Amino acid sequence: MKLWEGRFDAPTAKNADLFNDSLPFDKKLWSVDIAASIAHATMLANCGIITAEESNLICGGLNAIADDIAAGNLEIAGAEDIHSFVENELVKRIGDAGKKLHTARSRNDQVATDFRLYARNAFDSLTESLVWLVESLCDRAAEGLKYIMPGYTHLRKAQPMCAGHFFNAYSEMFLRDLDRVRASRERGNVMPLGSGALAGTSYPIDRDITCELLEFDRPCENSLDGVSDRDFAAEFLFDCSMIMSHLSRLCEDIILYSTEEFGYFEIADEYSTGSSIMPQKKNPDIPELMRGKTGRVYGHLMALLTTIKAIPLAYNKDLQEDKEGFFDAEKQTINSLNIMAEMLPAIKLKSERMAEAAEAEFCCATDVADYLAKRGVPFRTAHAVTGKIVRDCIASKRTLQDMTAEEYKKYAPEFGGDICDVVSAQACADARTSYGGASAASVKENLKSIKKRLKEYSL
């Protein structure tokens, strides 16, 4: 039976109801659906718009419903949504006091009080998630406190840097993304139960027992705003895309990193791989899969930013679009985190190679320079000087370890008997100890600090 069928003289054409049914999808609400109804049977005994034994048996029945869902005993089907499906079900278990359930409440308000519900479950599910992600991460720099690598602008080596550092670096992302969730949760965590279709009610009901019973911070100020809200849901979509943004980038390291022609990683085989053609191949498919899992959230956002474009006030059909998205990008994203979390202390560092890597191709060339402008040369002409010995270098096929401190004399007077020690890949990278710096004391500080304000976060 459908809620509204009473006005029509006709059934809805079987395509119309395929087409307009959203329980295939909207049933995984069925939890929140419940507890929001709980509450609202609540408010009304409080408020005398019905009984207290009208209001036990709604809530009884509720329950019921809710424990036989839970146990597999009971099948969401035969209703256009979970709304229609719980309410019949309802009244099929307790009669007419059923019926009573939605006084002063329109599907607007319930369903946009369902999907805050639910979106919030989301939000702090996102952040338990990306915790776990950034502990791994903590782990692998901890680690790489005892490495050095090369660090790239425009994928072309450029200084050598603790290894600690390149990890500490997508902490800090994800750090960003767990500041944005606990904002925009708390931004959506505001009740729209009690507005009705579009204009409130005229029964004297009491919105704060509801927004207690239901842990929202307050009620919606307005409405028509409270039933045509979707920015939460926007929103949640919007951090899901930043955070797949970062473990793309992620991504893409580990799989240019683990291949021969870099080498610095090994993904386990766990998290690999192979080819039904070339029995040497080890395929880094994981990462690849999550970076291209990336675009798939996207869509979801542009989806639905375009669905709410041009929406007229208050509640229209289009917003029923609002969800698949939504749940889709859930759960791609958290399943992307915690596949993240789990591969990261399988990879291997391989630290010769990172060594070796980060004394090659001129990486400490900065250094020399700025060995000469500390010496008191402008550095404009310490760039210019280094950039000859560079040059020089490469027609010669040499490296600047190669060269004698002599032969760096030649060049510029203010090179002393020392710069042989500045150019190890090492001192190089012990020297970044400006704050937020690639020496291995400040990423030591700043791994304290992810520490640190990681614990805000937990749950």
The other form holds:
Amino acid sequence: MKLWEGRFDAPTAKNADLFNDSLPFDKKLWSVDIAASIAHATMLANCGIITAEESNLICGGLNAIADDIAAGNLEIAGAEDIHSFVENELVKRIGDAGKKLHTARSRNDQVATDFRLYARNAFDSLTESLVWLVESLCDRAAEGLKYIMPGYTHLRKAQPMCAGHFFNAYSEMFLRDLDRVRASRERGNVMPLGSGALAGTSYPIDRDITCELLEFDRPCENSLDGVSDRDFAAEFLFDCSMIMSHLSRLCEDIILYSTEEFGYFEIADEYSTGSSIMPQKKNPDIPELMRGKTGRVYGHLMALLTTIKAIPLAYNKDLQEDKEGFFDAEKQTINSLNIMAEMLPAIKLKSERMAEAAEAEFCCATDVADYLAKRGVPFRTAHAVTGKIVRDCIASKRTLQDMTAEEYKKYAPEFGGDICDVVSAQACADARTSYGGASAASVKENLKSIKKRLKEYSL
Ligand code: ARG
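We have the form predicted alone; now please give the form predicted in complex with ligand ARG.
Expanding to the full complex; the earlier chain stays at the top.
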């Protein structure tokens, strides 16, 4: 039965129904829809709009429906949307009292309320998964404190660093995501219920009662905006997009570092895949797929932004398009976060190879220039002198470590016998003790701070 069929002479065409119905995807909202209806009925009785007996019947009926759905004893089907389904089912079970549930309410404020309740849980799931991932990164960073690896700019070796620095960098990104998710959840925790179709209601409702029952921070202050605001959903999609962007960077680094060419990481068999034709292959399909899913999540953000663009006030059916992309982004992002958290401990850090790579390709050149600068040579001059040393080394197929102190002295009198101690990857990494730098000491401080900040989010 349609909720609105009284005004119509003819039923809708079958294909129009198929096109219009949202039940196939909004049935996910069943539990929040029932929770919001229970709060609404309780408030109606408190305000004397329906009797306590009617409210009890309604709430009992709704709870029974929830129990049946949860137990798998009630199939959600045969209605236009989840709101119609629950109401029809209620009327089937308790009769006329059920027909009073929709007093002082419209599906417009109902769906907006349901969706915000759903989004609130989705924000909490993101938080939980982000916390797990950062914990996982912290474990790897702690192990990495003992190792050094090259850091890169332009994907060219740049300077040696403590390997923990790499993992902490990702923790910082995901901590920003945690902060963003918390702020979005807070901004979105405003209740549209009581906005009616668009203009509020003439019944003596008390929105503070429903607000408290549903644990919203406050009722929205403008009914037109209340029924049509989907900013919270767009923010959720942006938060997911940013998370996927961070994950895609981590995936890319894992893929790259686990190649034969780099060889810093080895992904365990449990998280690798093979080739149907090339027997030797071990492929990083999991991080590749995750990197690929980033585009899909960005797509959902762009789709919703486009849908809500230029929507006239207040509710328009376009807004039904707010859900499917949201649900998919939620699923893809949470799955990705969880699988990354699970896979990280299964990545072996090949410390010897990382250390060897940090020593090569003149990674210590900055420190040679700094050595001179610290002894009074203007940095620009020191840079030029070191550049010449590097050039000569390349021509003679030698490294900075092959050079003797005497040879260094020929380039600048400021070079002393201790220059040979400076040109080791370990010394270069250890020297970067500035706040936020790549020495093991600084990285240890960073890790301590990350763990402290993470505690705020542990539920
Ligand atoms: N299924 C609809 C949605 O998701 C529910 C609201 C329907 N409101 C209406 N005026 N047709 O947006």
